[in-house]
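The chain below stands alone and is given as structure tokens, in the form predicted alone.
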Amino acid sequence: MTLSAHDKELVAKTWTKIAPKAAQIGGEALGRLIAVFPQTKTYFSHFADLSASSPQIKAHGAKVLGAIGQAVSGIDNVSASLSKLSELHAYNLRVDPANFKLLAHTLLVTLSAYLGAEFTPEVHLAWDKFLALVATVLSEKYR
């Protein structure tokens, strides 16, 4: 996926905006991928509790945003960025790629939701083009 300068400064100028709620907005989003497609769960089977109100789905995804944070400071070569995570999502903890685009789904409506009128067609489109970009570099290495 293609972003252009457009959508790399959209991405830019919404990550100001998202930055500060980041772990509250990866908590959410992540606690949304887990009961929209419960598949995913099997992925936290080591999570005592799986409720988007639990204190280690919160801090997981804050770790989650906190890699779309990194992405978002190297978005001229997310690949770089997020070499190490895909490493460790693909040959220690075997995740589906399959679910990289679940979660991005999850976080655009996460977005959607917090950035409200904000979130013109135009911004949703470019973090769909992001979130794209990052599903992508996140399964390289399974290839």
Contents of the next structure:
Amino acid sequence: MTLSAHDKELVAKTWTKIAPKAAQIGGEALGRLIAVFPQTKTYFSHFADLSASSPQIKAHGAKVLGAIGQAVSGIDNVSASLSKLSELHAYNLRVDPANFKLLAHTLLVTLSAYLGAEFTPEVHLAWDKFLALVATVLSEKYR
Amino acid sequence: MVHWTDEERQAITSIWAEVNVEEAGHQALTRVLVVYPWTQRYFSTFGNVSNATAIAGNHMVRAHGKRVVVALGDAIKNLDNVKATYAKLSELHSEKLHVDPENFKLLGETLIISLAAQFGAAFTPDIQAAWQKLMAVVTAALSKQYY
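Switching forms now, from the form predicted alone to the form predicted together with the partner chain, please provide the structure.
Up next: the whole complex, starting with the chain shown before.
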């Protein structure tokens, strides 16, 4: 499944809208991940506070969304944009790829909560595809 | 039997009391058909469902979305016995409608996203967690009679 020009346009437009709140949105998406899919906490056993409102979770979520923002800027070659992160996930972090889907879902929920009616089905589709692409790139060096 | 905490029951019923059933159903089903277009295969008798505009304006899609969310109300009224409540519906989806159970997951996800759009920040992570559990229970119940 590839991103059409229209998909890329919608992703870029949304990003411009949410960029000022990117840290909050990222923090909330990761908080939702922990709350809704508690098995994901296993990747954060080194965090002192694992509640949805944990400052460590919020900071890490902000970081993750920042990286997604990088992928948005380099949307014509996400593989190149996320190359280092792809290696990090393959050799250090080794997060099971199933979890990328879970975070994609909670990010979509968070975007929907922030954007309301602006998060139209077409915007939703574009982001679903884009996040699937990000997930593929992050897991492409796993084996 | 599913064990529900008081908080989970509260999370489900408090949101349900405010849900616009027709709108939520329409949103959720529209999103399924747009975001996962292969699901259009089940709606060949609904007229034009080939693009986002057609889907959003299709009155059969709207009516069907409403029907699905109304049926969700039955599960919510019978949280301690969703399996039995949905036995006939499960059989219908398997034997008559021939719906791949994977689709129950997709609709569950888009319904959650539609609720987030309606409720915004009020759809907290804990409330979302309760609703995700409800969607999982509903999916399991609807898949029960498949063999």
